[in-house]
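Here's a solo chain for you in structure tokens, the form predicted on its own.
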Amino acid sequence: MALNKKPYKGTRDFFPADKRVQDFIFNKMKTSAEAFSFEAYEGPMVEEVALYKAKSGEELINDQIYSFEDRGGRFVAIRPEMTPTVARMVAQVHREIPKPIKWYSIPNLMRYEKPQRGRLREHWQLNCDIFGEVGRSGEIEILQLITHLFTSFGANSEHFEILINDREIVNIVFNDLMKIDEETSYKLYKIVDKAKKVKPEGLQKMISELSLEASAEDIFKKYLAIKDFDELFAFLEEVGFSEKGAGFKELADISAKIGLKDYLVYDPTIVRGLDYYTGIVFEVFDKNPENRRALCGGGAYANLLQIFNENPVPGVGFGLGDVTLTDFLATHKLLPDLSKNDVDIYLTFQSDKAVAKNFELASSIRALGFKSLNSLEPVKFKKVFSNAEKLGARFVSILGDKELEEGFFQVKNLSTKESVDIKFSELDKLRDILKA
């Protein structure tokens, strides 16, 4: 039986044109992170399952990880996320290195998901985290970094928004105002997370099943109805908890002053599912109705390193997957045309006599810092220009017997159609031409 030519379900083959798109996206990620002085890190592809059990939810462990027993009898998994790894690494060094610790990575991750639009079993994800006494400044910088990255692709506030909440605000509502117990609070978090994904009658049914006091249910519904920052802070003032919300108001005020106001939208239903978030929580959403979905998410946390019996080291960060980002860029037509290779000059020759000289020219041109594509075999003149265009070359050179004898080669600009003869001894002229 013939082998299947298709990749494993939920993974992708990256042919050169696809890889150019991926490299373009990764370069933007890298450039944006390093513009904020984040440093790159990497960890192993395989970790012990115990690491994920200590930090992640049961769904990940039971249904989504690729796990196996290695030859040493250790129960390990292909990494499904990067946060446990970075926490393990920071736990090793946080006492010795300066803070804040600002690290980023673009790891390859595997989860046993049901493949669908925006979600595959294998993906890459930009992770950016700040560890240390970050406070509101760290949260603001993370939001600024996300905005910087998306706008570097040409996106603006018409394309995306950052829906944001603060777990401290949620705690005020649940603990101080509604005065519910921990178990009910946990159930309410789940309801809040689903509030915009179900119909009103479905939402009411979930709330009713909790048998809340009438006053508590009224407060909860009033909270869910809050539409923006102004309404939130008016609500906190009304219920006498404006002081507890002062930190989040400071974030909103500073964000408005530094150009983030057009992107940040307060949303009471953003709570994030992971238990370790303790401060702000946010999700970046595509505003296009054809791709209205979360693109990435993150937030602030205080207790992540406690799984290693370390003292709390607060942090803030986010993860952005390449699948959802690529869909976003394609939806808004923000990807450049990367269907062809990027070649400075395509070097052709018309007879075997010129083979050695063509290789010599190719080496000299590469030494000048340009990308040259050698034809490797004689090319008929009528195919030179069509080949060059298909191969993504900006310029093409022609080297025939006559040129070889007289010591020059022809160079043609495929865009302007202009041609120039260049002597073998005057390659500096070619440098100026290719720079144009």
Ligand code: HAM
Given for the second form:
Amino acid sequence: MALNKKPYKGTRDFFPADKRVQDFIFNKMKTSAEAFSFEAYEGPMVEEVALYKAKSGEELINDQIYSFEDRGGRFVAIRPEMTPTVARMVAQVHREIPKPIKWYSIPNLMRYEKPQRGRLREHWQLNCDIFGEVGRSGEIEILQLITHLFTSFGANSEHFEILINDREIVNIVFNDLMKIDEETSYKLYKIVDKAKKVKPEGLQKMISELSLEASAEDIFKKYLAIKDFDELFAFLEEVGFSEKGAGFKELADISAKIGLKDYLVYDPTIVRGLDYYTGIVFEVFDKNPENRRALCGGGAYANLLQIFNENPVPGVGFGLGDVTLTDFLATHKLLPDLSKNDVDIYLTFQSDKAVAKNFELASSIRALGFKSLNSLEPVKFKKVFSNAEKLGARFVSILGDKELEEGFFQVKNLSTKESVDIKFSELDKLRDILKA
Ligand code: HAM
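Other form of same protein, the form predicted together with the named molecule, not the form predicted on its own:
Entire complex below, previous chain first.
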């Protein structure tokens, strides 16, 4: 039986045109992270399952992880996220290196999910994390970096928004106001996480199953109805907890002063599915209703290093996936045309007599700093221009037997159609021509 030519379900082959899009996106990610002086790191593809069991949350462990026993009997998993890996790496070195530690990486991750628009089994994810006692400033810098990256693609507040919440506020509501126990609180977190993904009846059913006291349910519903920062701070004031919400208010105020106001929206349903978050939690959404999937998610986590018996070095960061980002950029027409290769000059010759000279020209052109594409075999004149077009060349060089004998070749600019004869002894002239 013939083998399947398609990639494994939920993974992608990146043909050159797809790879160019991916590289374009990765370069922007790198440029933005490095503009904020984040340093690149990388970790292994496989980790012990225990690393994820510690804090990643039940959905990831029960439903999404690719795990297996290796030949040595160790229970391992293909990385479904990068945060436990970076925490493990920071745990090894945090005593020796200056803080804040600002690291970024673009790993490929695997999660066993039902493939659909915006969700695949393998995706790449920009991860930027700051470790150290950086408090609100670290959180604001992370939000500023996200905005910087999106705007570097040409996106603005009409295209995306950052929905944000603070788990400390959710804890006030659950613990101080509703007075529910830890187990119910954990379940309620999961319900809030699903609140916008289910119909109102479904949400009510999940809430009813918790058998909350009527007063607690009222508070919960009042909380869920909060629409923006002003309503949140008014609510906290009303219930006598404005002091505990002061830190989050500071974040909102500073963000407004540095131009993030148009992007940040308070949303009580953002709590995030991963268990390690302890402070702010946020998700970036496309404002286009057809693409309503999180483009990016993150938050602050105070205790992740404790799983390695290390002092709690707090961290804050985010993961930004390539699948939803590519959909976002395509939807808003923010991707350049990368369908063709990017070649400076396509070098053609008409007969085998010119093979050696064409190789010589190709290496001289590379030495001048340009990308040459040697045709490697004689090309019929009538095919030269259509080939050049398909290959994505800006210029084409034609070397016929006559030119070879007389010591020159022709260079044609494919957009202006101008043509120049260049002597083999005057190759330097090409520099100015190709720069055009
Ligand atoms: P996450 O919300 O699980 O967070 O993933 C972050 C982003 O990765 C999502 O918003 C989405 O764009 C993308 N993503 C996740 N799963 C898939 C999938 N199956 N297919 C396509 N894209 C996907 C984390 O992973 C955290 N570790 C992020 C973080 C870093 N928090 C702090 N630092």
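Under this definition, the rigid core comprises the largest set of C-alpha atoms superposing within 1.5 Å between the forms. Because the structure is a prediction, the values reported are computed rather than measured. Residue numbers count along the first chain shown, from 1.
Relative to the superposed rigid core, the position of the CA of Phe241 differs between the two forms by 2 Å or more.
With the core held fixed, Asp193 shows a CA shift of 2 Å or greater between the two forms. With the core held fixed, the Cα of Lys222 is displaced between the two forms by 2 Å or more. Summarising the core-aligned comparison between the two forms, the C-alpha atom of Leu232 is found to shift 2.4 Å.
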